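Just the one chain here, laid out as structure tokens, in the form predicted alone.
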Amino acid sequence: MHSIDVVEDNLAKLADLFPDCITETRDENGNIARGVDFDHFRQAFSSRIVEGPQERYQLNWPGKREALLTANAPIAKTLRPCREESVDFDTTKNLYIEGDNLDALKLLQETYLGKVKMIYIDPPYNTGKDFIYEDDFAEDKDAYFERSMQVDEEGNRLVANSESNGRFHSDWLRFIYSRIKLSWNLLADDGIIAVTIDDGEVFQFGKVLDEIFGPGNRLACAPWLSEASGGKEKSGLRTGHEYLLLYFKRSSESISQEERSTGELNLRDSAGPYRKGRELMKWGGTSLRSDRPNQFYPLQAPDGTHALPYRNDGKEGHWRWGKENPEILKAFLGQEIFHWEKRPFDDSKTVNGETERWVPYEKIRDIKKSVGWSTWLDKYGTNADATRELKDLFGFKPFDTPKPTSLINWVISLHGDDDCIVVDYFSGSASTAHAVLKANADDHGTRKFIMIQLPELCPDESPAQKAGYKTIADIGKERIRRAGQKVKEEAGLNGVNLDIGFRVLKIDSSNMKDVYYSPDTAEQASLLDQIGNVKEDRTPEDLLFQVMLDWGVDLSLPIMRQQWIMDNGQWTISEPGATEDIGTESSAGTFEVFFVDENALACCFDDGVSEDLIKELAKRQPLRAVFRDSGFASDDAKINAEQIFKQMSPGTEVRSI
């Protein structure tokens, strides 16, 4: 019988937008209540460290203001291809990003902001034997902008982190609480992350969790049985468990407790019982026809109709299968694969005169274990059942502390949508990159998986060094290769489209030229040598990688490259294979020119681009084409590239770098 209280629904704004600057104070009263941090907020938007004094109930520590200035200052890197160390380059959905995580999640800001349905990681456990990233970055935003273009010559930034030193917690949480912050950006509103950690730093990491995602989001704190024999003895007790540490984003709607657990096969055809399955149709952010057209086709439905994947909206969707897959081929042939029902559209719409249409559903013909939740994980799988699988595809344990898959896929299955990204910042051997894969094996999924790692090297006189792994990353990248042939084949069938390859991508220094001299120190030398904006060593598909990123298109999409070629006014075009190279540097009238999903984008970034090839590529239509500054043949070639693509393609966005 009230008007609104503006204030509450103000704060319930901002805790949907900034769960982390809600906090506990005292009123005029003295009585608790919940209210704004507003020192927290106003750090959020400061490029500089902001003091405040006010007692509040928070987690602090030393240092937490310039985790919070690290996560937010800009950086001047870029991501660099490596198509030799890639598998299926041009046709991959997944990423292998080599580099520090911090800087990673960064990159990936603008093109999967909000977009990753599952962050899985196990972080360093900060044992005061293990090793942090050092983030002591100066503490004003110029300053560390500059720092971050510097390369480290050992390829890492590792530091040890002893119990011996006075800031043990303090650094450990400095260094995990910029990384978790960038990842509640990453997540979906559905999204879920996943975090695997020990009895050292589980506490303080809960706290972490609970500030950035808020406590009301926390899906669990669950004992897993990490070490069947009952582990090390600490102060009389063994300790054989770690924990996992689960959070959702703002809904717990797609947390997934369908009827893959135990459930009665309740129904029978001329094959036997089964029980309904999920939907054929797919759901969420990318269900629309648009999203995957080739998944939009008829099945045929019992009453010899055709059916098409109508949502409820009556808007053209697509379903989860693409005719490849080996159910959908068993339909064509009139084998009852699905259940059917009919479904009334939305709001009394009709399609095509209809009010209604046919649903597929998955016939589940076998008992599954529950997907649901446990008190105590201990079907999952241990540490030692992880070591087996490296020794299974390699021959020896090449790393120390892996992640059983099955585990990282128990943590998958919680997430209803199997055409998900999931993301891993601490990938190590790629445990979770294997999980993947299984379990797209298993159940025809699509989900597509982005691993992060630091180069790190590997000790001295390690197996893995002996057996002639430089880096972390490169037995995680060789467990992918070796992992996906070996799913494949075990899948028969299943496999034959399985995504099994993944995109080499590494943390580098930006593309384009420093320039550390101000106007009235520059010489005409220097200015000679600023007329190529670009670094001598880039490639074209370096700064293809560098406008994907600034433009926030999808780095996992198809990329065709081609060769374009005038010959007597005549454009001649080839597709070179994957490993053949086209040349950094073009001949006269011959020019590298790629496609990015189609035609979302299109890229030259050859010297000599004249009005003809831009009037050929405007032909085509791309959404959005990209040449190089310095490239056009002439002042009017690059002049009048804008007018040329208005008049031929008005909708395309036109830029050079």
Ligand SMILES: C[S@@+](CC[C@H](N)C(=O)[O-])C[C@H]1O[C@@H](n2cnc3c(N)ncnc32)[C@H](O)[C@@H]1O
Second form
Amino acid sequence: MHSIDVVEDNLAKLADLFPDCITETRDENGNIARGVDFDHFRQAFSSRIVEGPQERYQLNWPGKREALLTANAPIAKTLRPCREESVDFDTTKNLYIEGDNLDALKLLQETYLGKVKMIYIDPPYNTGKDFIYEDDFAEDKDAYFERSMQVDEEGNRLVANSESNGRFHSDWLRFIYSRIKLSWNLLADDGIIAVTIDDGEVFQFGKVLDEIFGPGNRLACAPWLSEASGGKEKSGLRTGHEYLLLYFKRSSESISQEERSTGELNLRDSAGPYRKGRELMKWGGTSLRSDRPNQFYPLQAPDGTHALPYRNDGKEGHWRWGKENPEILKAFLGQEIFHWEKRPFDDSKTVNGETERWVPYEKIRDIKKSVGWSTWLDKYGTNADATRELKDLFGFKPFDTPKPTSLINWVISLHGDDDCIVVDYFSGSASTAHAVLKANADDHGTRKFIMIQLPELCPDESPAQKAGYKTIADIGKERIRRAGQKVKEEAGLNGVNLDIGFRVLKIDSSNMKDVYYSPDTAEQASLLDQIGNVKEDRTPEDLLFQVMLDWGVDLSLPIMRQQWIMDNGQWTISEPGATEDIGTESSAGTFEVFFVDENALACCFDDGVSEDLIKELAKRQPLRAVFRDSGFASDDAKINAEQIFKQMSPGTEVRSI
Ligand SMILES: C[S@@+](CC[C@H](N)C(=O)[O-])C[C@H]1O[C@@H](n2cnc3c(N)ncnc32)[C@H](O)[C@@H]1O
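Previous: the form predicted alone; requested now: the form predicted in complex with the named molecule:
Let's see the whole complex now, leading with the same chain.
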């Protein structure tokens, strides 16, 4: 209903003749739009060098500074646990975070800074049809709603990036740049990031990664055969491949080698030749006896003595395998399953009077050799395989763009640490979680996953919506439930210790009323309302996770939830079932008490916290104790709390929120 836009028409004509003179730039109103690169244009018509802005080798686009600002801007949000949708909530070490990944990456910065070994992401490819999330924090909501009718269930803003909008690449770059910037912080020095992308944005994405990770840390731009049939035809060429871009943060030492072909079998026992494989001791983080108490048990050493898993530093550790492992069962039956060697403790330490102890190693009987990986990825599954995997689990195809677990398993296997954290913040149908479960079942690893997914609505009339799934996050969670069962069943005895649970955490506004952050702006009339600084709809468990986030406590540590009842001067303590509601309204003398990682953190957010309760908690000598500022039974109890802890447990840090 409009006359032809002459400017657009001219731009199109110029683009036809001189496509390199068309760029994305800011118009006179500061909006990003398609425009002419006049410096380039002048140079195109001159045989001399035309004066212009200083040239630099760099990636630039209008909105880059905003992207940096977006990555750094603080947010007043929190993660609220959702027991009902979780599996093994109290004990699992896996997390499923529902919400925008920009918020999630910010919330995780404190706790997971430098701790993640592997990030795999498969973002929207910017095909012109896939939605991307609008981070325009500067734009007010009303202006936005006028511009677009796209919102999700939560009121989150979703915008389709279509090629005609004149800011096609700029929008996508801004979206991806801030997230990659935050990913760099999360990665450990030996961490790896792997991203999948197609021809559309591979060049831009590579530039972003080169800039943030450094071109020297680029491991590969590996083509992956995604369509076995050769793919769609495009001007006579078929593009049946996508790319996997791989970067390490600082060091390539973590890259494991592919086990292949020959390798000398230089040892021999009654069953034939073998060579020494991995040792049975668990190494690295979570290798203390307390991390896996069931995996501290004696094995018979060659001299008939009992070998226990002591670490090099003399501390009690644990074996990599549980007693139920079929190989361990064979060892108990007297078979020569392990190669044994005596090894001294570090720094001539002694344990039980001994300076060395027996250490078992696996025996490798196949002829194998370690070689570097090939980056020609044509044997790690295709899109069709990914769809088949989903159909096997659901009976139909609930999600359009899944990746095959075999590809992600290859990515995971690149990192040698089998006890690491794997993050996917464009989780979709949670193929990465499925791949982590499979990897752990295959090699008895204890990798943990963190999936992040926006609760993006399933498309109207889609098979998923018809089957009752409201959002893609709902599909992802159900995928993990189903895949977990399947992987565990298929692993048989090897799957007994497999962690197939996940803790669901949902991004929401802060638990605290505004006054908590800006007390000087509270008005007299509303002061009474603000005596309790916690929003009414928030539960004690919400506050627990807020405290964990604020203190940088690992969100996957085991939680013990207890009900403490004071009766006739005696405490009765019980542990309610996983989903049993203790009730947020504590009746007099009944309290909900949380312990995180046994004694790392103890919290009680109920009202009426008395000196009796404080003393009983202090007896447990937690590292940190937290209460609600308004939760103390009296001013005296509040003042005395610190004194009580000082006397009974001086090592405890006490706080109230
Ligand atoms: C290409 S799909 C990933 C598919 C996934 N690799 C799989 O195998 O199922 C990209 C996903 O990112 C999600 N997404 C897009 N923007 C997001 C954001 N800002 N935060 C979290 N997830 C987002 C989309 O909902 C979509 O599910």
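Here the rigid core means the biggest group of C-alpha atoms that line up within 1.5 Å when the two forms are laid on top of each other. None of the values given here were measured: they were computed from a predicted structure. Residue numbers count along the first chain shown, from 1.
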Against the rigid core, is the Cα displacement of residue 328 between these two forms at least 2 Å? yes
Would you say whether residue 84 is displaced between these two forms, judging by a C-alpha shift of 2 Å or more on the superposed rigid core? no
Flag for residue 312, CA shift 2 Å or larger between these two forms after aligning core: yes
